[in-house]
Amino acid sequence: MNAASYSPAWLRALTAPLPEGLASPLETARFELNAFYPADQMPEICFREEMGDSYRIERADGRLRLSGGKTGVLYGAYALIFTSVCGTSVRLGSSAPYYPLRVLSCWDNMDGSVERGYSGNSLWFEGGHVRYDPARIRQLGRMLAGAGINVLCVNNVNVHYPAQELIASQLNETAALAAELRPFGVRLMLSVDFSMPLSQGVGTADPLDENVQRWWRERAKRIWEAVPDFAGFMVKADSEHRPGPNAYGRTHAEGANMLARAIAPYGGKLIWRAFVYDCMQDWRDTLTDRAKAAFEIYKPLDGRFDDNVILQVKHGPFDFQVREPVSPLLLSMPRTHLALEVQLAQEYTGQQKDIYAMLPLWREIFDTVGKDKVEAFTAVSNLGRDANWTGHPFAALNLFAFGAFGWDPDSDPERVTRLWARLTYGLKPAEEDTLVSWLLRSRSIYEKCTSNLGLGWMVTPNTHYGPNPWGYEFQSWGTYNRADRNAVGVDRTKTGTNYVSQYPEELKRLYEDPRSCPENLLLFFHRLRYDCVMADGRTLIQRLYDDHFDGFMETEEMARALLSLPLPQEDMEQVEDRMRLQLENAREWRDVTNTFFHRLSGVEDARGRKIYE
């Protein structure tokens, strides 16, 4: 396939082909406007330099008009086309994206593979090098930017040595790169490896040595005089056999602070992972939470960061699992800058082989904590070379909403979700209802079928794919559900781990009371009796069995609805070959839970269904 032709699935709209030589995002925005429009009906465009990221759409003289910043025109020219294809009238007035950083974070490895990537090899690198198809590139900013996303950070956060290279031998080759994104408005971003100088003859990566400062400012001066519009660094520190400053005896504050000092004459911004615990716990302790880790490391550190460090913390105290709680920390820093991150790339939850829409999850977290506790909103990205991007097209989906999301965290799911049918499909209105509804469904179908109930890590050790309930429970990173034969679940109540305490007093409250404690996150929060009876009447037992009986009968009920719709071709064949998958694996998942907790518990289905077929 040439890679011209390669369609963003919500800009299929746009057929013309984008040219070589674009050098701004307003001139992007009047070929795409220029392309679209018919002659007479063409916008006006005003380009006023002080709005920024933001624009205006009003009516003047019986013609629509478009005053927008630097990039604010062509965010608002996409939100014009984007009104014309759904068939919608155009919405006047002033629109801005609510945070300013909305950072698509790619685990990329420079030999072409992707961790964590379900979509095909690396889009961007190849073989040791930086390499890409200008076309592709070229249509992966047409998709970003009609996404509203701002920030690309290029490379993987566990950064392997030949990444050092980008900003080293092939510093010239990441200014290339950066110079195809640039008229899409997308900044590059790049990871580092805290060590780095360590290995490039400085003898220390102390944050607190002279030469190792030295080092960085001059790093940096040499980037930002080949990329000036360069957006900074990510950091995964002192995280999962990661080096950092606790190496040298220094505050995770002092080693950010450091490298955000050597970038801040420039404007660029550090984002460091509070992805930070023990990664070598014993399974035997049973005191030992991983879930309190983040916060009892960073809530000390509150204030002690520079202003251009954005520390970025995971929606949940693990590891964006089916379903976790909202994560303490983001709930616990008002004197630091907070990023909340996500994960596009379905690591366990489905890779994007299985259907899992994240927009009822984000509804939730910012329900929780309320939009003005972080500052930036960043994803772990599902790009890849697949000729669809995203693996599965209905992923794609996850993709558009971060983006809307992070332009407003207001954001009904729903609504954002039939946005992209439309954009992506124009179905008939029942059609749309039927893919709308599965979609914004799929999630609870997806925990029904897996970890229900705030069960997690019940998975396949290293692939992440597929059940096994004791995979992670006897290994070393604090993935444990504490399952025997008359109770599930591990206690984080003050008379267990006393996680519960890291809560605002209102969700404490909520959390530490099993009466009270949502059903889907109450085996996180207790360890319960499997006779144990809910609100419904049903036993814990009856319940972790319906459930996992009742995903499998969903995950049908979504496949025929789904099969049934008039999609392009090259997209029915993905999804039918992705929902025989998802099937599959719907049924293993019900036999094996249903099979493990009945082979612990000796309890019977009541309803007298066999337990595995």
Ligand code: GCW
Second form
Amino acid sequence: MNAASYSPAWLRALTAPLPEGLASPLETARFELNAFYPADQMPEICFREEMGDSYRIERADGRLRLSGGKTGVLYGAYALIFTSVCGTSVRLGSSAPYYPLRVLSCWDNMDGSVERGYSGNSLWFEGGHVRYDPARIRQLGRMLAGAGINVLCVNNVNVHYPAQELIASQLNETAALAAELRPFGVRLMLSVDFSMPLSQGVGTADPLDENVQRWWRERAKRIWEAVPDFAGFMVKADSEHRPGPNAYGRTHAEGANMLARAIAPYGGKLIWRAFVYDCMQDWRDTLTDRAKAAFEIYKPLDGRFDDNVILQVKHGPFDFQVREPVSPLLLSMPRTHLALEVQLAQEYTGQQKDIYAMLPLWREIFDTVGKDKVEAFTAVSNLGRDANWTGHPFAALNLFAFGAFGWDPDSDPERVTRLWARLTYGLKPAEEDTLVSWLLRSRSIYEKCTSNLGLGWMVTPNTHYGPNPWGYEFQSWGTYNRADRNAVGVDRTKTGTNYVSQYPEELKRLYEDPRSCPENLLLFFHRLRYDCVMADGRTLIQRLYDDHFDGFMETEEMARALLSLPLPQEDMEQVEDRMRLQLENAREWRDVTNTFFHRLSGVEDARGRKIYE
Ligand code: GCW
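Can you give me the structure for the form predicted together with the named molecule, which would complement the form predicted on its own we have just seen?
Next comes the full complex, and the chain you just saw is listed first.
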């Protein structure tokens, strides 16, 4: 692998290869600033331990002065470099991240594959070992620090053998990777298998068993000896067939607290995922509603988790669909530390072939939930070994923006997109406007093309790409649209599953009445007849047809606009290839979905367009 050819996705101005042996973020900051600024403009650096993650930029005697803590000084260095690359004036003053933990969760397996990975194999695993190109890992560190991301959870939450060994016989490999990322202020976290003591001769993994507790305590001691700044564990338990405390009749709080106590002496955090539901549901059962599961399990446990446990909640009650309401759990756990989990890997949102910029989604989530309801921001990574890191060159925006929103959840999607575009491409103003405006529209276009009005799940099972309206209809995953010849959607009000009652009063009232329910969530909350009339006078069936026709046309328009931009050749080739796929995909979605509803309902398109039969 030739590391020199891997430029950091949005820091193309930083052409100096990072040297080996940088000892700390402070040294990295010095190196980056020295390589970037001419000697007479070099900012003065003041290291102030107590400032931690934060930094301050001032002008003193005509010279810039950057003060910052251990990691803050590096974040400040990148902030200075950004303004210089963008040609904007330096923002004087202080800056500190809103969320102390900005965690990138990587679903990398040790054979090198990446679960839901669309950018090539793992950057650090291969053949059952931690294996990487150190120069490329340094470039990665540069990118992550440049975005403000400070924790990397390196292995899949589905812990497949031999990933257990990362905290045992392969701990030295883990420590070596941690050392590579330390100069960038990026700390390692690992996903652990709750049942690990079982395979280590303890005979049980019962969290209340003293031998189990002792085993984890000893394990923690060894981990922190090897990696003193280790961040903690992430755990997927009793979810999608993963082991967990339920097997021993214990609650999630008992399971999480046991692990949390083992790592507490070292300041470790225990991220416990709330993605728990019955994945063996009978589709005939219309009363069980998967969307209700997490709230039902965790709400009664509010206040029962130890202080170093963070309950990590996916942004919606399902699973990163193209549109979901916010998870009611985020609004219901005042006595529990929460992390908000989003997914940069575009599992259901185009798989880094189709464009789906997530910033408007996150803006909506933070505006609805309130940034203070959660204490950490985590994202499933979209990184891989592809030369451009994220598969689609534009998908790098999501990674960059994740860091920006973790630093400042009040971020404006347009401002962040513009900053990314300027750092990445340095286009002329009108071209930059074109790029930014289409990226910001890309989510709503993708939504129209695929499952609009809150439907979700109409994808090909397993791969989760491409249209398949009944793909998940008769499965065990709790994922139904219940379309018949008269109506479509799931009634989640009190006449149905009553999921809506899990929301605080104001949101409950908004969602439970189809007249006030936001249109893009209508069929998530309601089961409606095809002939029901929407706010703008169109019938529901007409709206289903129109969105798919419009979505395709808007995709064509987007392709024309984006392909007219003067992008660097290697990016242009990628964008062209992927845009072609996106167009084919949008056409397929339009025709399959419209045909599906046409066959069921027998209703013609009011505008007489061709629906394939
Ligand atoms: O979205 C689903 C994915 C699984 C994933 C799971 C999870 C890691 O299809 O691949 O498993 O979510 O979040 O745990």
